[in-house]
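So this first bit is one chain, no partners, the form predicted on its own, shown in structure tokens.
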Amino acid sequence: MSSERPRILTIQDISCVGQCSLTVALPVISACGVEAAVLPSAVLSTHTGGFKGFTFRDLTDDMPDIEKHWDKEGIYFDAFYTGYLGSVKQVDIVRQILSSRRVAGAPKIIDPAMADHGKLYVGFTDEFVEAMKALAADADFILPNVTEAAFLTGIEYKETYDEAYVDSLAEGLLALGAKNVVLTGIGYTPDTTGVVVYEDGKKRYYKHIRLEQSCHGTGDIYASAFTGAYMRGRTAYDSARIAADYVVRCIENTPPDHWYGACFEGVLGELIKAVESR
């Protein structure tokens, strides 16, 4: 890293209302004690889950000019964290930026935010999946859920699975070129879930309670907390554990009628303590 306080570039959309994407990444990464720079991929009036008639402003054409200005200013980044990207063309631009604006050794943390519950998000196609495979090949850490891992590897999606199935997903992601894999939402029993970390040829599983309530944006919260903790010097496994525990607390802090996101703000203090503790 170039300094004691590393600077992360996070590339994803701004959903103006909805507690996801950049409105999550900025405060969560900042709370971890890391400078968060942003490259918005699009601006939406709300996120796409449950809202109708949302607006969408594609910022693809702005991204190369932003990168050119950074080049003139000599701006580089100690890490990259990508989330929701709006098009195949954006993926190609992002790959270029991850190469040109990179401090030597800067990790690339890729959240392939494109699918859940066995289906692609609205607006995504098989062509986008192919583009995301190329981005996954650049990843130092890729953080997919089961659905995203299945699309990226071409393995049939299963709602009920065993450890061998999860291993096959990870092996497929590593075969794409990803250096390390963190699979999220992995549960082998009805009352538990967790994360599996495949790093440097080793596998570790962190299990925690499965809550009945689900919230939009928890994947963004998880990836942001993982990135922030990792860039503060925590191991990948500890970062995965800290992020998982934080997501649980966010859901527990969210009233049942708060349907459009998770109330992560009120428990940021707990994340800060977890990242700082040794």
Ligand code: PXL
The other form holds:
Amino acid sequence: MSSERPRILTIQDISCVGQCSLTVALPVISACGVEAAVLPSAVLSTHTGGFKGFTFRDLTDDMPDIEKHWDKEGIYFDAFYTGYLGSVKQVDIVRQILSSRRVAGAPKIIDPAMADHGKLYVGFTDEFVEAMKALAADADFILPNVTEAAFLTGIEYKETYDEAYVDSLAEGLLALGAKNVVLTGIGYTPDTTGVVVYEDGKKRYYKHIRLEQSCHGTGDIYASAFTGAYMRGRTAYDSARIAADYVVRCIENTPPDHWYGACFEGVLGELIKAVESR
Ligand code: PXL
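Could you switch over to the form predicted together with the named molecule, since the one displayed so far is the form predicted on its own?
Time for the whole complex; same chain goes first.
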């Protein structure tokens, strides 16, 4: 990291309404005490998970000029966190920006946000999955859920599984070239879920309560909190644990009829405390 006050670049969409992607990443990363610069991948009127007739403005063609300007200004970043991307062509441009705008040693945190519950999100294709494999190869940390890991590795998606299956997903992601893997939403019993961190050849599991309610956008909350904590010098495992506990609190804070996102705002104070406590 280049400085005491790291500046990160997060690349994902603006869903104007929906409590996901940049509307989550900015407040969560800022709450962790980390400066967040943004490169919006697309602008949508809402996210695509349940709203009908959303607008979609792909910003792929703006990216090269934005990068040129940053180059003239000598702007570099201490870390990158990528989420939902707008097109296959964009994935290549993002890979190039991650390499050209990078302070030496800046970690690349990749959330291959493209699928859940065994299915690709509306609008994503097999070609996009192929492109995402190339971005996965650049990752210092890749943070997929089971569905995304299955798509990226070509391993059959399973709703219930054992440790050997989870290990095979992680091995497949490492074989793609990702240096470390954080698999989210891993549960072996009906009442529990958790995250498995494969770092530097070691595996650690953080298990916690599984809540009945499932909320849209929790993957983005998770990856944002992980990034914020990690950039504040917490270990990968501690960051994974802090992010998992925060997501649980976000879901607990969300009324059952609030269907489109998780109410992360009211419990940001708890995240701040967790990131600051040693
Ligand atoms: O939370 C992931 C996400 C981000 N951005 C958009 C989405 C989704 C998930 O559906 O639709 C636009």
